[in-house]
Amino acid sequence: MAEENAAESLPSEVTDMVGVPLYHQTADFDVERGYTYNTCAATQNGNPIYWDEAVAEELTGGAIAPPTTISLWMRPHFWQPGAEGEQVALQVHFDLKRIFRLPEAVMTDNTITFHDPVRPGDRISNQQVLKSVSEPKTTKLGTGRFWVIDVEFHNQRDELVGVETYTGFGYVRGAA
């Protein structure tokens, strides 16, 4: 009963966006090798599936980025010529904060589910997906609401490879 409630209380722009695919997106390049490299030497990832041409071979059919990798295929950079405006990642995430008047948030959980591998000269597709936004809350840090948005990586053959599953809170701070 509750959720049906803060359904009938969401404006009609967020009930449009909830379970329909948006944003979908196309990186501007392949997976590539440097990506592996530069983030396991930055985390001292010494995994030999990422270094050792034999292992990846022997384990995985060929080599693999690191699953962790995943959310890098839907990062714009902040500037790319021709392109309009500041670029971001999780584009649904700003417009609800937008379309709420809420104008701080946070992360309050991410959790990936890994399908098929992403290997070098692939080419990750995106899109996001709304998938709820609570009635009103109060936190510690203020009030606002909740959300859900999942985002889909598909490879060039369509595959599923992943799902990035992120809740936000929207909010205005509470008086101090």
Contents of the next structure:
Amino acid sequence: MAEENAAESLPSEVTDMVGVPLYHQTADFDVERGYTYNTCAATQNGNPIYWDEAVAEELTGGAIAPPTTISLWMRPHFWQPGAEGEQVALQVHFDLKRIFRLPEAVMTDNTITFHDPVRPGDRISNQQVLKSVSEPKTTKLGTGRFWVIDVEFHNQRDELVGVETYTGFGYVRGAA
Amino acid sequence: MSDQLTLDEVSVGDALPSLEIEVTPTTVVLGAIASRDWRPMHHDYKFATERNGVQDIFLNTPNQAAWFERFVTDWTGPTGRLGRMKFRMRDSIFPGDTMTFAATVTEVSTDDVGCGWASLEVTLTATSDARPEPRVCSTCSVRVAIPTNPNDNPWARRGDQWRP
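Next, give the form predicted in complex with its partner chain, keeping in mind that what was shown is the form predicted alone.
Up next: the whole complex, starting with the chain shown before.
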């Protein structure tokens, strides 16, 4: 991460967020094999762990989800009764877009550390921690700020199953 | 398991077999749906071009992670267990691109609890008719556990025995 923290020049609404676990959430639904098949189909992944129950039993003690699906279990439904507005997964990212009035954003870096395997029937929870926000930067996309957000994932037994670190860049187009 | 890569077969400088994929709109949309990513730039051409200012819909981040996983475990076989993956996206993957995954082994080690590890630097490049010069779209550092012998199984590790 090359983008330094700009803590001293940030609004208090942002400095109050840094380092604080936010948005503890539990998934809307259990881990299920349909998404394993969807993921493997989308990437033409023939790993027998996901297709052959005997192999899964021998190697992983039964079915598991592909490790890189870790974040999908926490993504909200596109719509559900009673929910208003767009449902988003990484709320801190969208909070920062709103606070800094940066209408566009992309993710530039993603680090995933994989811990205990996720299995069908698990119910995943997570929380978000804002690690840093940069000074204003200008890239070919526009002018805005980089930020780093950690997301920790646990299963229903409170076992750590993964940690994701995202670097996002919120920006205004053409402001270079 | 047969046809299983073991750590003694891996050396620094080894190149993994490359993987080449023709990207279509379906590739992008399948990946977005599989990862429950409903953001419109991954399925809505007009949103991607007019709002985001890019040339087309493009591959989303979690699906890129899944492609990296598939590429690495094609090489390790099913006993390969991902420990850590860090990737940086420099450019987007669009329909019409041919994406190519390539990787080199940068480190081979065994940790204090006897788990074998290979570190890889993976590069995802893309070419297309409109942009024939290969462009590096993502780079990815991967740490993957590989059995130290035919009887070893990294998936059996739990707690302090797993240090990704």
